[in-house]
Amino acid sequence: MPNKDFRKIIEGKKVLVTGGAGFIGSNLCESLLMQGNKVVCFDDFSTGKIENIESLLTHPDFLLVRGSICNFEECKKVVKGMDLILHQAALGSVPRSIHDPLTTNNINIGGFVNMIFAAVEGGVKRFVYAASSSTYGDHPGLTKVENKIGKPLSPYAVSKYANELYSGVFSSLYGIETIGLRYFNVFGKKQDPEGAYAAAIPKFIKSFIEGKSPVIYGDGNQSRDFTYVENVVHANNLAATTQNPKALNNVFNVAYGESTNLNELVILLRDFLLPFDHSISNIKIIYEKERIGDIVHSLASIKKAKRLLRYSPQFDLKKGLEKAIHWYWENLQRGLPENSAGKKISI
C-alpha cells in the first residue's frame, strides 16, 4: 500500500514492466496501478513469482505475458502500444554469475539488448532499466559518484556496465531516451528469502525467524547502502516522467545516502523480531569465509538524482526494515500463498 505522502507522478499511461512478477518488478506494478496506469508484466519466471502478483491478476488493468527477454520476438510483441518500459528483468547475484557467467551473460546483456532494440523498432518514447552499484567494481572512493568507477570484479558486475555502454550507443543511434538507475542493496517486501543467492537482509529474517544462525560472510565489517523498496520505485517514476533534459541518457544512484556495516545490520534485525519473539535474543551469528567477488564497502552520493530527478528517498534503514519485517513475519509464519497456476493471464 502506498504511504501517507503518496501521490501519482504516472498516470494513464501504458506501461511495460520486464521482470514484474519479480521483487522489484511486482512492487513496480503496484505502484503503477494505483497511480491508475495499464501495466503489463513481461516475465519467465525463472526467478520471479507468481505469488508476487496474485494480487493483481484480476485487475482490470494489469495483464501477465509469460515469455523471455532472450527472445527478440516475443519482446517486440510485448512493446506494442507501450508508453515507457521499466525494464527490471535480469538474472541477479555475484555469487551466481561467477558459478554460471554465460547464464549471466545472455539473460542481462543479450536480453537487454533485445528489449531495447524492440524499445527502438516499436517507438516506445522512453526505457528505464535497472542498473547496479557492482558497476564500481574495486574503485576505492566510499562515496560511490557516477562518473567515477572501477574495474568490474565479477561477471554480473560487467553485465550490468554493458547496459549502461548499450543504453548510451542506443540513445545516440536511435534517439530513445534511456535513463539507468543503479541500485543499492535494495531490500522490502516480495524479496525472496530462499536460496543460496537470497539476498542478505530476507535471509538473516528468515534466519531469525526459524531459529536458526544468520551467516555472514566475512568479518562483518563490510558496509553497504540498504535501500528501501520503496525509494526504489520512487526514482523509477520519477525517472519515467522527468522532462530534464539534463537527465535523459543518465545513470543515477538509487540510495538511501547512509552506509551500514552487517554486524550492524544483524543487530537491528534481531531488536527488531524480538516483540515477536524473545528467543530471538539467543540465537547466535555465524562467521564464514567472505565471499570472492563481493564490494567491501559501498555507499552511494545521491546528490545527482537529487537534483535532476528530484528524487528524495522516504525511507531510511530503520524505516523500511520496521516495514520489511512485519510483512516478512507474517508471511513467514501463515507460508506464502500457494500458485494459483489457473489464474495466470498470458497471451
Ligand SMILES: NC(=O)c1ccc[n+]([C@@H]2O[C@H](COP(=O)([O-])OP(=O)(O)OC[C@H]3O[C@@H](n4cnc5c(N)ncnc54)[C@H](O)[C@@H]3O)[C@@H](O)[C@H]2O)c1
Given for the second form:
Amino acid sequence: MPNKDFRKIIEGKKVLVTGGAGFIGSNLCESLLMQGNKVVCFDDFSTGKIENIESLLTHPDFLLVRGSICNFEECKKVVKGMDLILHQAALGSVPRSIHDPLTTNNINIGGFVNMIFAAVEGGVKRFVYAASSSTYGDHPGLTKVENKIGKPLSPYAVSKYANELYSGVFSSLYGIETIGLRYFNVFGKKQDPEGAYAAAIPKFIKSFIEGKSPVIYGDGNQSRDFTYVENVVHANNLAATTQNPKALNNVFNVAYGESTNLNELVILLRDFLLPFDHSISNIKIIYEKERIGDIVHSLASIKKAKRLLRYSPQFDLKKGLEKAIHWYWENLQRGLPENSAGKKISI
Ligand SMILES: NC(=O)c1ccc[n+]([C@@H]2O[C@H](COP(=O)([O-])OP(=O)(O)OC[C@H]3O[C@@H](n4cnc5c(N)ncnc54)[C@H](O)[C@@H]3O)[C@@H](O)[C@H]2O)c1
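Now show me the form predicted together with this ligand, since the one above was the form predicted on its own.
Let us now look at the entire complex, which starts with that chain.
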C-alpha cells in the first residue's frame, strides 16, 4: 500500500521495464503500477525471480513478457506502443564479469544496443537506463563527479561505460531522449542474497542469520555510498518525466551522498539484527585477501541530479535499513535448516 508520503510523479504512461523481475526492476514495476501506469516487464529470468513480481501478475495493468534483450526481434516486438523504457536488464557484478567477460559483453553491450536501437525503430521517445558507479574506475577523486572518470577496472565497468557512449551517439544520431543513472551500491527489498556474486549488504545479513562469520575482502576500510532502492525509484521517476532540456542526453549519479566503510557497515548490520536474535552478537568477522577489480572508495556527488532532475533522496543508510531489515530477515531465513544457528523467529 502507498505510504502517507506517496505522490505520483509519472502517471498514465505505457512503460517497458527491462530486467523487471530483478531487484531494482521489480521495485520499479511496483512503483509504476501504484502511480497508475501500464507496465510491461521484459525479463529472461537469468538472475531475476518470479517471486519478485508474483504479487503483480494479477494486476490488470501488468504484463510479463519472457524474452531476452539479446534477441533483437523480441526487443522490437516488446517496445511496440511504449512511451518510455526503463532499461535495467544486465548481468551485474564485477567478479562475475572477470570470470566470464564474454557473457557480460553479450548482454550488457550487445543487449543494450539491441534495446536502444529497437526503441529508436519503434519510435519510443525516452530511454532511461541503469548506468553504474563502476564507471569511475581508477579515478582517485572523492566525491565522484559525473564528468571526471578514470580507467575502467573490470569488464563490467567497460560494459556500463559503453552504454553511456552508445546513448550519447544514439541521441545525437537518431534523436531519442536518453538519461543514464549511475547507481551506487543499491540495497533494499527483493535483493538477491544468494551466490558468489551477491552484493555486500544481503550477503553480510545472510551470514549473520545463518550464524556464520561475514567475510570482508581486504581490511574493511574500503567505503561505499550505499543507496536505498527507494531513492533509485525516485530518480527513475524524475528521469522519466523531466522536461528540463539540460537533463536530457545526460548521466547522473544516483546515491545518497554519504560513505560508510565495510567495517562500519558490518557492525551496523549486526546491531540492526540483534533485536531478532541476540546470539548474533557473538559472531566474529573474517578478513580475506582483497578482490581485484573493486574500487577502493566510492562516494557520489549528487549535486547534478539535485540541480537538473530535482532529485532529493529521502533515505540514508540507516533509514533504508530500518525499512528493509524486516524484509531481509523474513526472506533470508527461508530455506534455513531447522537446526541452523539462525533461528526462525520474528519480532
Ligand atoms: N544493484 C546495484 O547496486 C547496481 C549498481 C549499479 C548498477 N546496477 C545496474 O542496475 C540494473 C539492475 O540491477 P539489479 O541489481 O536489479 O540486478 P538483477 O540481477 O537483480 O536484475 C537484472 C535483471 O535483468 C534480467 N536480465 C539479465 N539478462 C537479461 C537478458 N538477456 N534479457 C532479459 N533480461 C535479462 C535478469 O533476469 C534480472 O531480472 C543492472 O543494469 C545493473 O547493472 C545495479
